[in-house]
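Take a look at this single chain, the form predicted on its own, given in structure tokens.
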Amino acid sequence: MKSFPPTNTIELASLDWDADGQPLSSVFGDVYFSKANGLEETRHVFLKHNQLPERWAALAETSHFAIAETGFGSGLNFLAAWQLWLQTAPESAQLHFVTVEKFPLNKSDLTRALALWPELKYLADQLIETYPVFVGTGFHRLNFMNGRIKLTLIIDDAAQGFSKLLASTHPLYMRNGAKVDAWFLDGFAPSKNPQMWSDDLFSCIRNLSKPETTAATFSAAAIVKNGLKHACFAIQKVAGFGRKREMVKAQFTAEPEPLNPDDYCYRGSFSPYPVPWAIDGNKTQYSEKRALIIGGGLAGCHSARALAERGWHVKILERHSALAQEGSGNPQGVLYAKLSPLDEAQAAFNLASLQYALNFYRPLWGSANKNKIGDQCGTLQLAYKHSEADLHELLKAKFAHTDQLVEFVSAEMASQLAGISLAQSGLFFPQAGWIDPRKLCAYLVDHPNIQVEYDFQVSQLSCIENNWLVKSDKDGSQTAPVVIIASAKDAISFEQANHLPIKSIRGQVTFIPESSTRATLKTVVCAEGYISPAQEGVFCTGATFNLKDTETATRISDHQTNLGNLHEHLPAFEVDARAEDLEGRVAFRCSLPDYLPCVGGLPLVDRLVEDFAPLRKNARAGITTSGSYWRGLYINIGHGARGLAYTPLCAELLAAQINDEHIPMPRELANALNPARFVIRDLTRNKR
């Protein structure tokens, strides 16, 4: 397997600790917070001079407020803002804290630093528990208190990290995305770290701000004041904290002058500007927070929960008499993702999805939890063939120091973990395990803002005066300004989605009675298929992979295939039962040609083809037109065999797009999931 050299390596912070137990950067020779009182400094500089107590007390119900910070450091500013939010903001409002850090602290240093502030311990413990494992640059979305507090921790250079929040790097569309309400301009002093305070950073600050956006910074250095002025902020010098004489507070004063599209119609063969097909020219801010979701599987239920926690009233339209009856209906599903050494969209998405899912499910594993959805027994991926063994070797360079996420285990260690003799080495994910998707869906819809209407088979989907009308085959109907199609392979039955190259892949699982084997299993084991520890006296193993197969009934031959895979890769797991005596279940995975999900607004295909026709001859043509998308119509499908890992992050992305928030992943990765990508791809290949 070919591997590319890593382009996104990071360096963890290197700390010294002074006599008072306070951290200092050994690289920059600067303190992380005031030696006088770091918490009071944060309250004075960032909370007070962004007028946050007054602004938050005046917020409307179910609104959201976005803070952006340069330099996460120890997380002290985030925790102080979180504490103030709980004291002043409406209970239904959401705080979204977006922060960039180039040199993140490791977990032990973070824990030691935050121990200095015992009054923040309750909040600090939650941050420490969910603190990510860092594998290169990237986004980490953490949710606290059922989504009331959201932290997006971007590991990157400040300017580079914030540029990935922009809707586009095309000059005409840089300002099209979600905006920041207040800036915490922290980080090491300009004299110690001038590279951070760059023109590119202040350009991002300008493009991510709106009228009434405020900023505060401990620094009164000329480079900071001039940068804010060029970013269209009116600045004011005020008294600093402690012995520091001055600091700066500022306010965004006006929208920048509109640009002329004619200036960006590049006539050469290779435009320096990206093609803005992913920009939604019909982007809407919804005054009425009401949505319909077609489909009550994992994608639909996660989408409903993500919107409900944002104050939306959601109704799921499910054609069956219960949730999770199609691809999400197996009694045991495995939480796992395919790691890769490559620097590409699929690798980045798998890693981000896995980490987000592990945090999402963490509170639901425990046996004492009434919402227990499965067993956090760990997931073991065996090197069951030469190509897998080669892949695991290549992964070692990238994941060598990430034992909290994945461990490289020998055959002997794998056997100890699984409780059964194994001949292969493998990857072990200690925080993963198996989940009952049916119980998970029931938990997800248990929210006062979510309703489910069963036995609702959608027969028609049409737009009438900016509202969507959804009719059933029994003459019932529902209307809402927003509709999400989450019906997997059946999405293609809707005219608005029939351009998507959906693949339906049949899979059959086999149920093995615990009484038919003397073997025990302590963890999920994945090889050619998977097997989970027994639930209620039954092991679940599979699944087969049958493309272009529409048979809904179980087949003895497929049970034989599943048993054969067990015998080949787990020979110690002996089954004393005949295939014809076993039960199982058939379901159909929904997949797409690039093996990435399809998440976002659905495009107006004919308009898109017309506007971006020059791509047939030149994939980087100088097009200045934005994309055309249906108003209020979205989709969340294509999760294949990894629905448990993929759907939480995809639902968070979709809800952020609908609710006009900063998204939980880099712009390029969101574009890789955009439903319009297939139309654009066909145009560049001259297939449309």
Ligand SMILES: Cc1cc2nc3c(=O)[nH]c(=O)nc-3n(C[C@H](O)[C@H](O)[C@H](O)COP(=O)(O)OP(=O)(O)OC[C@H]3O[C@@H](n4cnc5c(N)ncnc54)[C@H](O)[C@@H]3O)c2cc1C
Contents of the next structure:
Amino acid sequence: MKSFPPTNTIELASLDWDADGQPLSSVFGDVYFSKANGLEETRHVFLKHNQLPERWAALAETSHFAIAETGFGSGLNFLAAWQLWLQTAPESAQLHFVTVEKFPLNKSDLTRALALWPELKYLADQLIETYPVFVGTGFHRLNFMNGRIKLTLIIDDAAQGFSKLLASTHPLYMRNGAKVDAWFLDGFAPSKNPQMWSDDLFSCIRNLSKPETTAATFSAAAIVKNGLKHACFAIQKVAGFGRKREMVKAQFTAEPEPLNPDDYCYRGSFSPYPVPWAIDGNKTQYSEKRALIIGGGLAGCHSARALAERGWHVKILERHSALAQEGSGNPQGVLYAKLSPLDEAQAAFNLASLQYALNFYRPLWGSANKNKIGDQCGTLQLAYKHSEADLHELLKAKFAHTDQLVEFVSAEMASQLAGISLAQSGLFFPQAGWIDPRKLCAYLVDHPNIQVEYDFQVSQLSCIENNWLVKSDKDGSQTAPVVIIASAKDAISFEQANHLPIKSIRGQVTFIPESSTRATLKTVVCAEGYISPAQEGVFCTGATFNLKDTETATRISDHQTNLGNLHEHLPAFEVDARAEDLEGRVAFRCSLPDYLPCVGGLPLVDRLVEDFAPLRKNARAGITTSGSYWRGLYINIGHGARGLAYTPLCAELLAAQINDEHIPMPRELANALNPARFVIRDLTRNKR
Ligand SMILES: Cc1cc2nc3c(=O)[nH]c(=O)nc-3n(C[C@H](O)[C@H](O)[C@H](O)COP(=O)(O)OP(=O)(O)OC[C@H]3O[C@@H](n4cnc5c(N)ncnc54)[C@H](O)[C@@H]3O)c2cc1C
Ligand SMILES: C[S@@+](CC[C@H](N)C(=O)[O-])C[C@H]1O[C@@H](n2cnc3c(N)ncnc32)[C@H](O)[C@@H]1O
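Could you present the same protein in the form predicted in complex with the ligand, rather than the form predicted on its own shown above?
Whole complex next, starting from this chain.
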């Protein structure tokens, strides 16, 4: 068995606690905040000297403001900013707090440290509840108060982490991602932690700053002052907090001189810079926040909600007379994602989307909740064949100490959890379970900014003067500056998306009445297929998997396949019914060849092919042209068999792209989902 030692492992913080119960880093020998009064220090250094009370009171409705911080630590700065935001900013505006932490606190240390601030308890409790499990480096996007507060916790070295926020590492396009409004330069004192205050960090600070950006830091050390000057900030020394004589506040002063593209061409040779195909050279902000979404399944409804919470007015156009009638129409779907010992895009996306989805659904499936969407009964993935058992072994190194997310359980333990005798060991996801996607969609669109127009089959899309005209097959039409195609496999019917290599995969689930079995189930069990605990007297099991099969009616042979899988992997689940007598449901999954979803702006294919033609001969040609994309036309499809896990994060990504915010994942991962990737891949393989 090949082993994959985790490559992006991280170290958690190692703390000592002083006599007053304050945390200290035992590695750096420094405090997390002022011993005198950490909260007042935060207010003085970071809030006051970035002029946040005045700036936030002057913000426009539905606008957003981004803070970037070095060193999340105990989250005190974040909570203090959150509290001030609630007191000063318009209710419809959003705070984006992006922070990079190399040595995160574990949850119990975080809880202990935050207990020092009773006045922040109502916010701290929300942070603690959603505080993630860390599996190596990566991005964690957490939403609070219906997205009014967004935390992007990047686990990485500060310079590394911020470099993943840049739109590109190509010098010509690095500054395209400049969205930080205020910097909180925290981190242990430069004398104790000089590695963090590196030239690379200050380069990132420069490239992520824009004319109005300010910065504040507790330190007035030369390395900090010089670094900020180098990053084009005008610095000012002011009185520090408590007994600290000085601190530094700063203002970004200069847009660096535009660079000359000719200097980066590397004609005919191997360019050291990435090809900037993923950069949308014409991207503009939308003055009118109005969007149409084609398709009312999980992808369309999640996209609508993510935009609506940002103040957008959204209309879903759905061809059926109800939501969730196609891929998202099963009564029970399992929340799961396949874990991998690798660190490549598929593995990183699966993990990030699962963690985001678990947080997203957390408040929705409590039994007391009127919006109850399913049951958080836990999901078991059995090691039902040798390759699966080998995979589980390989996962053990990467997912050690992550029980809150996934536990490795013996067959005996699995049997206890599921309430049925099982012969295999497995992975148990205690926070997962099953969801009724139809109820979920109904919940998602229940927002004052979302309308749904039913029986509207979109037949044509055309762009007229920066507005999209969306025509129905019955002479109806709608217009909006932004359109999102969320029509799964049928996206291919639009000429703007017909280049996508979409695959449609038929699937059939089988419904087993509770009366035809003596078995009960306490958790979802996945093996070759899956089965969920009974809902309203019926078990739902499936699903078959057939490419190039367009039959919409259920087939007895497919019920037999589902029952056969059940019999093989869960023999204790005996069913006393004939396949001929069972009911079920057929639907179609939408998938792309690399099994990643397709999310983002749709490219202008002919222009892309023309501009990037040199890739046919050299995949790292020195091209300096950015990509060309339709203005205002986006897509969110390709969720395969994992729509419940994938759609929340994809909707968040798309909404962030449309609303011109920091995205919730590293640039490279967003590029791996970019709809233009297939054209670029074809060019590099000389297939276009
Ligand atoms: C049998 C089966 C079992 C599955 N089990 C699971 C599971 O257990 N867990 C899980 O996470 N995932 C599961 N999936 C996958 C999951 O259901 C999908 O990933 C998810 O439903 C995709 O959502 P979507 O919104 O992209 O597509 P859909 O739900 O298919 O939504 C597309 C919508 O667009 C509408 N539409 C299309 N064209 C037009 C047009 N021209 N005009 C207007 N409207 C249009 C359609 O009517 C439809 O409502 C399963 C899928 C199948 C088929
Ligand atoms: C003074 S504490 C920050 C306090 C924090 N802002 C708060 O509100 O609690 C400094 C933090 O910087 C983190 N840190 C140290 N070196 C780092 C690096 N190279 N990259 C990112 N974070 C780093 C430490 O782990 C620590 O959490």
